[in-house]
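Okay, so here's just one chain, in structure tokens, the form predicted on its own.
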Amino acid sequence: MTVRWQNWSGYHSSTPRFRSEPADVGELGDVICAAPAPVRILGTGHSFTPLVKSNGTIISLDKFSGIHTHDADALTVTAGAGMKIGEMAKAMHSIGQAFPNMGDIDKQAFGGALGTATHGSGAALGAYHTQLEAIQIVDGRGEVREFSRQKNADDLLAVIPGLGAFGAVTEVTLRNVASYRLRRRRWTLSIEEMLDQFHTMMTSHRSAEFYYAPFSRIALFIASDLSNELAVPRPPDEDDETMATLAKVQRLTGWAPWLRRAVLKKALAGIPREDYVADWLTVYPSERKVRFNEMEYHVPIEEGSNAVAEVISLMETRFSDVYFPIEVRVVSPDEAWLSPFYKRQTASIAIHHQAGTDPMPYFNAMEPIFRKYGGRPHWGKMHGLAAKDLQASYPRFLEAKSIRRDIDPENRFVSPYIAKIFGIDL
């Protein structure tokens, strides 16, 4: 019996001929070699692109989980790549270790987060893949391969982030930091002031990000910095209530932008300032129960304010139905060949559209703005680029493609979507 698969937002789905949940690398290798192609690896479906979509085989790595070993002196952990980020964070915290940074969703499988260059925010903080010391994958021949910074650093930088096209990631070794506390503060300011002070605001804190609700003219700024103060319970998460308010205001006042702006400005200006101290794993993540689709592009940080301003202008001119906020973060440069942050400090700009409605008119209109400013797409978020476009944005794209071909010579991991991304003839 076949079971239908769909991603978290419900936008992508497929009915694979075969599904598998292998227990070890031997069984995984057998499935990769023998099961109907294309073979795709299942995380938790939080990618908005059809990375997992396959009419052949979908493999779950849920059994590749848990902390295998750790080194208290070196602050390293070796773990199964199928482990969920939130579970890994709790396990690491219990032994005095921590991620230097986290994204705002902790439900993903760690291997999936690696494959898509998932990240948090911080001008001096990298995406999850920057923590990698070593990685184990099972390749297209069903063979186990290991890459590490000590033995084959270039190959390691080539295969991650790899979109699940280089093999099934089974185990990771991470270099962490000692557990820490963060003081998180939140306040509002005008969007004009935010954009005028963009670089200073986004680089003056260990972690900084802001949200902009359409038509509000108010930025909600969040800063997190290290603290030695005693931890307190985190205030209740009000994201769902905020989204319900934004949707209601759009529904009632969408016909009159001036009225919508007045209502939102008053409502958001009244949001209480937030200021608390908590352990790191409590501060970063938030619950996202309201489903949506998302496009996120990464532009050079010096272009961040201009790109955000154009996105806001176009959104408020042509897309009055949009009520999901824009989310803006910053990320440190790294050396991974297919990383959107390759050799440049980045401003990440994410736009969202409610699930169950067609996001593409909105996203298609916004994409030329992102590309105008040299944007690279988030691998797990919607975009319209293909191999030719990506080759122009990634200096080592063709080298990564060559290594991918060596690891998967029979294209076992190549779905139509992966073929489009890498320019592979099926």
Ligand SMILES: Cc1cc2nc3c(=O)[nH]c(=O)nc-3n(C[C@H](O)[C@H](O)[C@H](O)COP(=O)(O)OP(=O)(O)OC[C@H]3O[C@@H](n4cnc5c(N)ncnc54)[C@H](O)[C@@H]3O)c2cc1C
Contents of the next structure:
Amino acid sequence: MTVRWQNWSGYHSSTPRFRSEPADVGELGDVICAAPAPVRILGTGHSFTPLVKSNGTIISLDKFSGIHTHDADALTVTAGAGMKIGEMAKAMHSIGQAFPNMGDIDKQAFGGALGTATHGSGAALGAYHTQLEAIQIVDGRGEVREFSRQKNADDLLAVIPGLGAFGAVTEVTLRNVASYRLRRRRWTLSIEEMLDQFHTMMTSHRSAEFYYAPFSRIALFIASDLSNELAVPRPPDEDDETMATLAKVQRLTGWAPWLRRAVLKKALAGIPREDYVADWLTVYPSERKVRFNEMEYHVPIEEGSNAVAEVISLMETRFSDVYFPIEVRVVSPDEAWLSPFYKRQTASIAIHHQAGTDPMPYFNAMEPIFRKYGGRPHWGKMHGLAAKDLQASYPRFLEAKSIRRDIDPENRFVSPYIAKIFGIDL
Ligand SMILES: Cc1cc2nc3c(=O)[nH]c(=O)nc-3n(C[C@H](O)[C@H](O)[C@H](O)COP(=O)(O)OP(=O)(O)OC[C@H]3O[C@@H](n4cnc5c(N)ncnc54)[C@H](O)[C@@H]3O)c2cc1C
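Next, give the form predicted together with the named molecule, keeping in mind that what was shown is the form predicted on its own.
Below, the chain from earlier opens the complete complex, with every other chain and molecule after it.
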């Protein structure tokens, strides 16, 4: 039976000839070898790039779930890679363990997060893949392979993040931290002050990020730091109402930037300062009910402030229809060959565009700014790069490509999009 697939934002879709939800590595290996190509692995479809899209086969690893073992002293867990991040967080918290950091939502499959270098914010905190001690994959021949920091660290660094092109990840072993509580504070300041103090503000908290609503001239800064105080219930999410307000202000005042600025200034002044303490897994993720498309580039942290200033300037000169805020975060460097954070501390700048409308004029105009500042794109968010550009940004790109070839000699995992990214002739 063919069932149409589409990603979270609805921008990409396909009707694969075959869909499968194998229950074990044997069944998964059979599907990878025999089902119609290209064979793409699905997490939960939250990526904005057509990574999962396939007219051949789409495989869900939902049945590869649950915590298999854990070590209370070493603070490690071994779990199915299809497990959702939020479920994993709850299970880990119940045994006193925690992710050091999380992204904006917790709905993704852990394997999906590994596929695209999903990250949160924190100058000393890495993306999810930096927690990996070991992984089990099923390769393009249907064979089970294991990579670990201890036995074959280079291979592990080559295959993750792997865009679903380096085999299907079935099991992960993660090094965690002990459960902790965070004090989260939120306040506003002028965008000029924020950009002037960019480095200090983004690096002097355990987690720091800010949002900028177009035309507001106000940054909404969020800082989270460790706390031993008692946890209180997290205040309700205001994401939906905030987005509705921003959309309405754009509709009514989009023709007059001065009026839009004045109205936004008043609206944002009304946003209460937030200050609460809660367990880590309740602080990080939010609900994102309003659908959008997104581009996110990772630039060297020292370029962050200038890059954000240029993005804002272009947006406010040419794109008065945009009302989704810009989100800015920081991520610590790591060693994974295809990680956008490879050997450099990063400022991540994300721009968003309402789903159901064409985001490309906006994204295409912004991309040269990100590239000018040496940006590497988030693998799961829209960008226009192909192998040649990527090779120039990733010193070990060709080595990773050669390891990919060894894992998938028949190009079973290679869709037209993966071929474009890796420069593979199909
Ligand atoms: C509302 C929203 C909020 C987001 N917030 C953040 C954020 O805060 N930070 C951030 O960095 N990103 C964020 N993203 C992007 C998102 O985290 C990534 O795109 C992530 O990869 C999506 O996970 P998924 O499970 O949906 O994977 P999918 O989109 O289904 O797949 C992503 C890639 O991983 C591969 N893959 C999936 N599972 C496996 C597996 N088991 N083995 C091998 N390959 C696999 C797929 O083939 C594909 O190449 C957000 C996206 C949305 C829609």
